[in-house]
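To begin, one chain is listed below as structure tokens, in the form predicted alone.
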Amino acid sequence: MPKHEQRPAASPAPDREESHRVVIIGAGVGGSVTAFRLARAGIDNVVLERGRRWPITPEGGTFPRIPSLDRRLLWLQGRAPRPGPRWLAHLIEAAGADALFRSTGLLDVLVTKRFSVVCGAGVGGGTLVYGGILPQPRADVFRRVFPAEIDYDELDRTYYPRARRRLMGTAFPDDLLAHPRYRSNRLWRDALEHSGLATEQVVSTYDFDVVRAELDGTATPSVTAGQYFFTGCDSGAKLSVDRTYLARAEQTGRTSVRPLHNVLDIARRRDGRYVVTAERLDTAGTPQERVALTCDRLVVAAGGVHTPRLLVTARDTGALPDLDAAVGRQWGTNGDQLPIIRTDDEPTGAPQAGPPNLLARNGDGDMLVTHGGLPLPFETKLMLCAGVGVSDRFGHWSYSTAESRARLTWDPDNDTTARRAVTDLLRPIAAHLPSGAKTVNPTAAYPLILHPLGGAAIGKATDAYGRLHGYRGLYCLDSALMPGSTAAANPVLTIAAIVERCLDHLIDEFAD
């Protein structure tokens, strides 16, 4: 199996300590979730994120675009995703392109030699680069993914509604459907018309009063021009955390978010309080200064990749032992598949519009896919969609103490199930556009991970609300929450709802 190694830093002395009553590590959906709720029950918190802030001016101009990408697209460490011929690697390297894209750019890219894992990095998390959509799973698929202790019902009743609100969920409205921007969304449409399958309106984190803006010109074209995901929306259209459940948590001055730091590693004192230590760094990824911060409350809420790899090289190096064993496993990939359909002699137009309107599902309900806008400014002939389903197996993360680094184990032979499927599932979509449409899969080979998930499964690393086995004020909130999965939906909801779940049977901890 491959393995994707990241060595953590040392520990050094900090160069400046605080205490607080509770941090929270990570400004995605669970950070945010969670920096909300206990701001408006009146417990200060301090939120740390090692991204930057993005945000939204009426110039225009805050995220990289395609094809015009340059140094913030790219996070420190990260490349962009190369699969293909190891000698084409190769030669990049050697070209040094790699580093004209790196500082504290917007996506944080795990590369393997037969995977890449995509995070966001940033206040607001993955949300600033994800499609925005809040599809909610089927019942029996969620009761077959998560454990018995959480009940679907009563999430269906409480908080898939609440969290859907919150975010500011609007489902996608069929006017916008005329503009010629939507040529690919109407071909879609029309072919889930006749395909038979089940079909429903796509609800998702915008606002489409300024989607109209950037169709008559008062709003810069971002949404509309495929500009919403990898690279952000400059338009403001999209919702993301930072501009919902974390700004109000702000609003409240209860909540102080730290941009710009990186936590290196996290461990308990003997007095029983937990210490993070964190470089503060500039926009160039240069370090400032280290910053140790106490805490009586430890929320881990840094994302699918980083949540598991604080926490197994913690629990492994001695600073966090009494961390339970599953701490690391069921890691997986929520299924994800990036198929395209290619109309051959039909156009599709150019740039395509999002968000996507609809959605597919497959009659088991373990495969979902919806189709979005391609942000190129020349006919392609191309639909891109996007697939989540439910992974056969699991990979996990380790620390080995020889080599002092974390490592991520996954085979791309886990998705097995979920690449046959959504195969099966565009058949009929692709045979009911013009001109003979074939489906193709440019992800099978080498798959590109969008949505990490798992490494703290809920019910079995953590209890059933969060709280993570063998430390009293220690929890996890975020999507490595996940049991490796959110039942072949995208993840944002899900997540949203169970972190909201968990904080209403928590909160009266975090006040003690």
Ligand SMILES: Cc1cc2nc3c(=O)[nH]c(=O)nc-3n(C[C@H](O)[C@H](O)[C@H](O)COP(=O)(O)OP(=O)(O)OC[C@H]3O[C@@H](n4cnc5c(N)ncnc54)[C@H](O)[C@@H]3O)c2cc1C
The other form holds:
Amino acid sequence: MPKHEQRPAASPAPDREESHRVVIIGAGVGGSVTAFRLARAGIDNVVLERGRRWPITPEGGTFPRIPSLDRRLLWLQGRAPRPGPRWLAHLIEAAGADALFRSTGLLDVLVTKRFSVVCGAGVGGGTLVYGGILPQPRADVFRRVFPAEIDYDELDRTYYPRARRRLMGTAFPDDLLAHPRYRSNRLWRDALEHSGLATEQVVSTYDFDVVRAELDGTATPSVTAGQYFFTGCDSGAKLSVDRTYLARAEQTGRTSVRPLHNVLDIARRRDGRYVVTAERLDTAGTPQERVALTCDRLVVAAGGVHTPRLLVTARDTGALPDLDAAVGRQWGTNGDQLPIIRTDDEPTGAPQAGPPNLLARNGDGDMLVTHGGLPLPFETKLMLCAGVGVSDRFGHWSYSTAESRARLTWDPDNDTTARRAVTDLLRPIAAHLPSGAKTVNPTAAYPLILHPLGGAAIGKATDAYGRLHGYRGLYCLDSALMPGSTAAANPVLTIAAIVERCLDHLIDEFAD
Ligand SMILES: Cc1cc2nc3c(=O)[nH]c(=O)nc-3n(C[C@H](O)[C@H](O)[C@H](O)COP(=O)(O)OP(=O)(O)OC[C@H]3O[C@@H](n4cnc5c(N)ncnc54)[C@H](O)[C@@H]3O)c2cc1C
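Since the structure above is the form predicted alone, I would like to see how the form predicted in complex with the named molecule looks, so please show that one next.
Shown next: the complete complex, the earlier chain at its head.
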């Protein structure tokens, strides 16, 4: 049978069908920017999101708190993740904690023997659990990583400022540092001042008035108790995209968000319309019904794991056979590192407050490091840092017919340079902390990847505006569009800026 006539594996008939102009898969960064831009242009759109809503309430308690075990923490795995490191499986079994993996929780973890990849699940996507920091990459590093048709100067002039404004980025206000909860941020600031490194005030998506309210006892302690990274802020201090871009889209009445709708597959009909099959879940993750949504324009924005997974599966099972061979390739980690500074005798405070206040870059601009508070209620004499760099090589997604699923191949050696660069960058900082500070990097032995990027790289799998080659009306507008890296900067600002840029160009064809 010729390639384009192959049929996807037969799936059960849907319980219900719907027809729409535009369907967007994923209510994270890319999906929310897209929904907002379309809604503002008067174009109706439906956003399918597998996870739940996480509404902030005055009573608090919206999010699971780290490190307590809570069923709301992890996205459905059906069972404890395997294969994974053996110790993890043993620990989970010993704790009788398998049930933790059967809920529509906040963190989706892809566990393999050699690394894990973490993404957010829920309306707001990765921004529900992200650190909220929005650095802009340096021009020279950006030009090294991105194709020439993506003009840095244009992004710098128009799209970075616009994305920063719409994401509600704010520079860290220095008055907070006087509070005892910010002891580790003060240590960080003092060490950076003496290190001679180039530093910048961090811009992040927090409402700092709410942070001040946390400190004066009128809001639930969240970001000031280290509860902001890997989880959300009960106080509402963190402005995830469901509260910025997506809220504005929904206010227009043109965007309809469907939480707990897990997309199973995508395909194209003979008449050129797309069919998205989704199962509606209850919060325990039990399927309630199967819905088929047909549409003229389909935007895949399921993030750096699930967009490549959906696209590679669609191409290699024959549902979308004309997708380019570049789909699945150039998948990278943004050179992610999570090193820790041990300050030995110097207390770092407990709990430590976030978010990060200052960032430092190395001279080449290809490693950026920040420090933000740890969510532990006791003194640790530790400072958690986060480094982002540029990978040496990339991984890829491919479809395994034997296992009937897409698989990720990535080698930790791909990030050797980033691992060295983060240690080199932290050395002069640790040297200016009170005596005896040492850096350890647990993610060198077992990478924990927070920034999955690529798999539908701009200018390769798509044109310069996110149109997937091979199909009209099919787009990738999220982290999968990044070329495996956002040039030594945390990715959200660049994802939002590039999706804004794509949509300036594409908006008319959504309206056609
Ligand atoms: C712990 C942590 C901290 C981070 N800190 C920062 C930071 O400080 N700054 C920064 O810039 N970046 C940070 N990131 C990375 C950032 O969150 C991601 O790069 C960003 O969210 C990716 O945007 P996206 O639109 O591609 O995908 P996402 O925001 O992940 O959105 C994708 C959405 O699609 C949904 N989805 C997936 N599959 C399906 C399906 N089959 N059906 C329906 N819906 C589906 C997901 O549930 C999700 O809501 C952090 C990430 C993590 C995990």
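Here the rigid core means the biggest group of C-alpha atoms that line up within 1.5 Å when the two forms are laid on top of each other. Since we're looking at a predicted model, the values are computed, not measured. Positions refer to the first chain, counted from 1.
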Note to self: For residue 69, does the CA position differ by 2 Å or more between these two forms when the superposition is done on the rigid core?
What the structure shows: yes
